2 protein chains.
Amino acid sequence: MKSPLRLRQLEALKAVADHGSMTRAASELGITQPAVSRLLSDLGDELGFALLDRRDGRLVPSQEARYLLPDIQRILDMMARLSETSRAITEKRAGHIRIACLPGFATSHLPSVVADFLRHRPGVSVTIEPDRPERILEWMIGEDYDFGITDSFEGHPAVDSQRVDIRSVCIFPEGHWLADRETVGPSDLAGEPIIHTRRDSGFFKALSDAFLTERVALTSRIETRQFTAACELVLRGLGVSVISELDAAQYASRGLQSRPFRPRIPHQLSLVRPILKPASMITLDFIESFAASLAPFRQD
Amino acid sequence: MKSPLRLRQLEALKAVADHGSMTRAASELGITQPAVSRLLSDLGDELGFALLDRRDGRLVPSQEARYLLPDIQRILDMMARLSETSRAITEKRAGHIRIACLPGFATSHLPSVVADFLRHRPGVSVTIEPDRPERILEWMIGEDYDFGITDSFEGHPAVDSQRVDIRSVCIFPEGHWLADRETVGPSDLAGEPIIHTRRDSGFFKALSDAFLTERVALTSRIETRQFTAACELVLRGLGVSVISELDAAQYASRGLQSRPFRPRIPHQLSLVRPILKPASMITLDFIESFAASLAPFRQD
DNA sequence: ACGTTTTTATAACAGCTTGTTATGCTCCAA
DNA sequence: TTGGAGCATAACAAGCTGTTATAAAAACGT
């Protein structure tokens, strides 16, 4: 009378209601007829009313049972859906990933990686939030996001970071005389107007150090925060630039040419995630995918 | 890996997610901590991913588990609702009853019986369908309705009927000289214009037989199908009538007076239901209530 | 109406689920 | 380092869920 309803009983009732006989219901459920018989007699005892009536040879749910069947159906459907979702999660076909990244990644490299990743994972959804590096760090600490892509990261106790060095290249518009060179160094850029990142960035410091070492003056033309902006400006003939090969690759099809820059001044990316918050398997999977997508551009 | 999800496991997961500790979840569920521990370790094994993470002393559902929890919550809610509904059915507080009746009942006696019946059965709903007796019979045979109230029923193999004889009374407007009589008989109505039911009805036949036996002429004024129509006409002073006491009672407060009619010519009601279709308990309950409501008006 | 066949109910039993208690492990805080 | 809180594990009891065997009941065909 007070024992809880069991799923198996509901399944049995539905199967009999669907098939009109316990024998067929049993084979539908893949069990024997006496098992069904007892499941239903137990359920009937517990509920306190008759579940089935005989009508010209068929077993038909009683009016009381019919009243409950729609809800039973829904519960069983939802259980089936839950099972399916669980399996999808196990097989990494379902889940949600929140990614914070530099604005440049949101438009250039990340979308294609996400697209590849989602292609065979229909149940997975992704949030991409572009912002400044400081904000990305905050988000990692606050555990608002699962994964972050940033640069110039000095480390933080609450953040797990994996550093990736990306090769840098010199970019110039089509037809520029630098196209004749195998590699480009500071001495090749003497007098060339240069578009570069902000002077307080690590990347600019490394670049100007290289010029300094070779005793070449760096002709600063434009300062910008994003590599993609530099690409656009170079495309329009406003100068040349040294940027991450990753961004240069995106612009190769749009008429931007590039050559390896020497000496090597890696663009330092950091793949970060909250260290306190355990990552879901799908997140780890994605981070792995993302790291792999960077392999062709890694230095060493 | 292939064993089905069990409700108990879902309950345990939800309880731990809610309370942040297995110990508290266990007491919430009214079981011991090791039971919860194993339920969850089983579930984790079956699903193939971690369900819980430790976060500064609390157990927190993993991202994967969080993804499933809303659905789990809904399933558990629906199970609780189903249990509640089942108990309501057992206690006759839920269900649905389809009633077919003569038009007169739909407006006069039935509504108050239904209202009383539903008063303490909040989950019960009722359909009332008024129509002609022949149609009511069809509905019973077709099992479209659970219960029917009709008259002049000759019986049918597919229909279970219970006959109820209702006393008949002579009705007349307030101030009519018949108010002086204890009972009214044909001789009292000599020359009075009489409003009566259709000539082919059993009730009219019984009435005219009574007049014939006492050798009194029946002065027919208006013929109508329904007793309630007769009441309205009598109220307006168009004559007197002999009708079921049941209908007369409804009009007592509206200025219609009545006296028992002698000889007794019962109005024959039939309470019918499909014999092949098993009645729900709530239906049987209602039929009983309805029959009881007729008791004050029954003849013998 | 009768015997045959189909279907459902019951019984006895095996294995798994779900609870118990007892106890060990781990982590954190005094 | 020690104690306490909380979780995991083990061993076991009871109950659920399945089995086979068989009885009982209903449906069906002559």
Given for the second form:
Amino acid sequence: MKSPLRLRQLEALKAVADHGSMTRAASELGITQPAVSRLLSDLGDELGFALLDRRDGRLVPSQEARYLLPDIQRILDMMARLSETSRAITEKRAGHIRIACLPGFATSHLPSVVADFLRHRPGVSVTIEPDRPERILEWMIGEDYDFGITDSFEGHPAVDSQRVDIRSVCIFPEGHWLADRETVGPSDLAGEPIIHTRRDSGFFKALSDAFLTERVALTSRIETRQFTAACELVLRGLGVSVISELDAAQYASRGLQSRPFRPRIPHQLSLVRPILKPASMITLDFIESFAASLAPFRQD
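Got the form predicted in complex with the DNA; any chance of the form predicted alone too?
What comes next is one chain alone, with no partners or other molecules.
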């Protein structure tokens, strides 16, 4: 059985074909002339035909070798691209990241983080898929996505998670009397129409408990899953809301005001990824960047 062809043999044949000289081919490849001669001799033995003819003092490919040269060029080009891609991956300049997130993140905080991350990584591409927490968990377990941003995560043996507590604030339109308060609590919101998250969410339960503790009725007006939807509704004068400061910050320039809510009720984010699927270096780099972007909003 003949030995498999080696890349260095193909490089030697291509170099001699380009330059017509063993000496110049050796110089291009950075090896000695005898080494080039040996590579070509071995290649000829393995292929079973002569590779070179001498004409007018130059070495030229034989008819059989000329037939192979286009394929050899394609192989060498492919290996060069593979080498460059490998370097780019090692240097975190290339790769693809699949991100699953809560719907609000897809249109608020996440795009700015992705933009900053990609600015100096032209070879990196990203997929962003928003959905509900239950679906994000399914994707993590199924290893369909590299990274997820979710809440209401209670843990799973196939999913690694990092919990981040985000401060909560009370939001209201410009000109609202709550702007005179340094902080806002349940007693300040007595009789105010409240726009809040779904009743089955952990965040609503914590908010409801805060009202119960102060014996203040929570006047429910609109229930919505997303904090961004709550912001839009508050802007339209339909009530006030208690939401993540992270989401409120996206609307500060649009006429939405906020004050810290007391008692502290953190919005519990979870940064998740599959445990059994090894994360690429570029994915780990992005997770680190995203976690760092949350630092200004973290509850101590």
